[in-house]
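In structure tokens, the next block holds one chain alone, the form predicted on its own.
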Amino acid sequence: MNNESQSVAIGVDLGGTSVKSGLVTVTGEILYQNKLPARASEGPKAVLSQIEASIKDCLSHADKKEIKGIGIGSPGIVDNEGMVKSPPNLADWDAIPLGREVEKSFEFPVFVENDANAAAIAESKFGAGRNHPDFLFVIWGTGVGGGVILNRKIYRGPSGGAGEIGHISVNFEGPLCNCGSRGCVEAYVGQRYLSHRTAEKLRAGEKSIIVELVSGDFNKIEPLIISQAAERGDLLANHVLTEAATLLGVAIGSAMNLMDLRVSIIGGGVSAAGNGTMNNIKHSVQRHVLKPLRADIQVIRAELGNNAGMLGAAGLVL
């Protein structure tokens, strides 16, 4: 590092799959990032060693004078006291004081957030929302997060768990959700269930390019194979993802009814869907706010993709 003035944050991502940590200026550069596997399957403690281990390996390629603290984002819900409690794909964890027991191997404060909070924080700081004090950020991919930030900061609600906009449900007759409840957006429009539900359409008879497109292996049918069917036209694709953005406007036109927002940002995999399902989710969602807000309803997509969780992270920091 160049500028010895600089102030520097520690950034980790903790996933179902790996831990991904950064060196994070206070604009959002990048130095220096690695990653590692999460070893979920082996219950905390040796979840805890691979976050140090990163963590580690970015304190080898910095100056330590110039690190102001370490942030993590992880999945589940996060307390107001850095608790993070039955994050889903990391097995054996019911309630672990992360935080705190990342401090005990190091010199810094520790800051911990959920990891759609995170992203959250990073579009805010670094990314489509800088120019947005308050919107509604949504993570569209495995399932549907999401995170709200008024004034620039991130709302969390007295326990943390503020910002749960995939299950809002849309049907309460629906199906039920992973999270026990019915018809939450999440059900209906998560990756497995747009990847099951064309799946179902195709071995009913439907006519698509995606058998061509996944060689007739409909295991390999995934959001981004649907996309690029509707982009070439596919009408099978199309209708999937013209259902799916619909319904997610109907969760985001409700969000916004409560909140008295007018943006929505989105990111996640499936937020890499064309112009035309992101056009969907902001006419879906126009039709489901309240009169006076239509005018200035904005959907924007989210800038930052992989890197938002560790960005966002530091963003706890700095």
Second form
2 protein chains.
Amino acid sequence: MNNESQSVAIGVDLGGTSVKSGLVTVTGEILYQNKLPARASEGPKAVLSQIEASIKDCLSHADKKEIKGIGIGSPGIVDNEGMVKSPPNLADWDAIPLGREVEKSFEFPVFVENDANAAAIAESKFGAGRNHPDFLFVIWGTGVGGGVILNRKIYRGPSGGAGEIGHISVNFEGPLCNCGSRGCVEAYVGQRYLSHRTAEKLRAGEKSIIVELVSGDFNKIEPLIISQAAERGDLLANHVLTEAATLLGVAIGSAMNLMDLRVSIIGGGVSAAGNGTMNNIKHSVQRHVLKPLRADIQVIRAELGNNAGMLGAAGLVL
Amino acid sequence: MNNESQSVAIGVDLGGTSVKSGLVTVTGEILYQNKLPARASEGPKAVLSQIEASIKDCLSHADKKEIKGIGIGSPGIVDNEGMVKSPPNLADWDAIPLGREVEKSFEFPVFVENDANAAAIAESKFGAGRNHPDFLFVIWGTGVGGGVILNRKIYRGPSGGAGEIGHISVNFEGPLCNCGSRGCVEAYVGQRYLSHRTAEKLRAGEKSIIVELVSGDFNKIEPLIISQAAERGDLLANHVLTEAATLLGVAIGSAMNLMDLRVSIIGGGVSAAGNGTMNNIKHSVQRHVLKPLRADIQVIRAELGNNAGMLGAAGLVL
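Form predicted on its own done, so how does the form predicted in complex with another copy of the chain look?
After this comes the whole thing, all chains and molecules, with the earlier chain placed first.
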């Protein structure tokens, strides 16, 4: 914090568990950050007070830096009027004008965006998407989410709900998805599904070092763990992950065909894993896109990890 | 042609069989139209001369109307520099700057767009999309093509190839598609696939009035015929078409989830058929989109039929 005249934005990453805020420079440097419990189970008022507390804490560390504004990445659909609608994991939250509520307490403009879109914006401005004006951003974690960057801007769609790559169906006869549809790629590769299928194989007696890696607690199985096992040559893990990467590639290929995209950036837990999975996704995408796209396909690891949400939120301001 | 001071555009619809051109008013009225053989098998020069002949014929019928320009809808990918690349059914055609070539012979500006995109533009300006700023246009015919209209403009994608709804895979283990991928919705419901599967069932001894409708010539089976049989209560036809509509709905649902769309306009052969198929597509879409989209889903019949390409080409100018 040696340049006191530097201008910064406050980026807020609201999740079901915690609120993280940070002071972010125009180049994406995080000068200070904090993390508070979200108090999500106590309802919107409690969440709002935690957001405000975390912003105030950032302000108290801003010295004489010029604050350009506040950006918030939130779960749920953020409509074009800034209403945050039905965020999963936030209790009693129907539709709340989050930006306007937060603006009441501060003298700065407040911008709100869906969390996956915020992460996509972060990768575009500061991360793996810096040199790619157009890309499909995919978060592969608990579920499968994403965002579409077109000409360096987020594509929000007519009502702010765009980017639902996880709910592209890759098999019309596939497993039921939480969303009500069948065969959504999320219902194959999202953490709870992938972990469930892996645990079933282990219970059926298949051998794997995954059992060791989770100390026998099958609830701890997650894509990153499976990926680590795969890199150590574990056959079961390799099989599960190759299948998952292939299916994710099918959905990404369909999305690229529809939207004429060539680059996909993969974030979420698996993005911290080795190159095998990235390569498997890429090969699958190449098999599933139209010929004019095939040679140019790139599947790239996201760079910003857990800070993507906060950085993208700040990016809304900068 | 009573208002001689009216301004018009010339819309050209280039296909593998014929070139159709027309004088089109700003309200989408066709004042005059012609149709010439495309001479597609003779190579690009022959096709160009047919395009020019059809435009000249239109000009000779334009009286004193002000010609605003020429629009051409062409098969193949039309890139952002106006190059028409690898159009199917046009022989020896690699990449040709069609607009610039045609401009050499006329004193008007020439605009070129992919034919499916042109049809989408036509429905947006003059047809079923007049009151829908955002929609997914689907041509269900020989193959499955389409275009995306966002805020009343065509979404071309970074390099002009967007709208390939037919190459969304609805089953990663499905039949091979001409494009090299598997389970593309086109590989289930495109005319050649659908007709092939229907003919197989008939050869296997299943009863259907389709045999009558095509006078025993199974090569004449096409979605519209199957649709006509279905409306007359034919069980086989109903089964084939319901399955096809369901699968098309899966692909449309995936596209809507990704792009946050609620309206789909269906053109091509089947759009001339009864309401049963439209309703089946709609119900399938509703089962496959995310909850926030579900209540607002509309699946609408295209209105402009075979003139959509010409009208949309003119729409590029107007």
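We call the rigid core whatever largest set of C-alpha positions still superposes within 1.5 Å between the two forms. None of the values given here were measured: they were computed from a predicted structure. Residue numbers count along the first chain shown, from 1.
- Relative to the superposed core, residue 42 shifts its CA atom by less than 2 Å between the two forms.
- Once both forms are overlaid on the rigid core, the distance between the two CA positions of residue 63 between the two forms is 2 angstroms or more.
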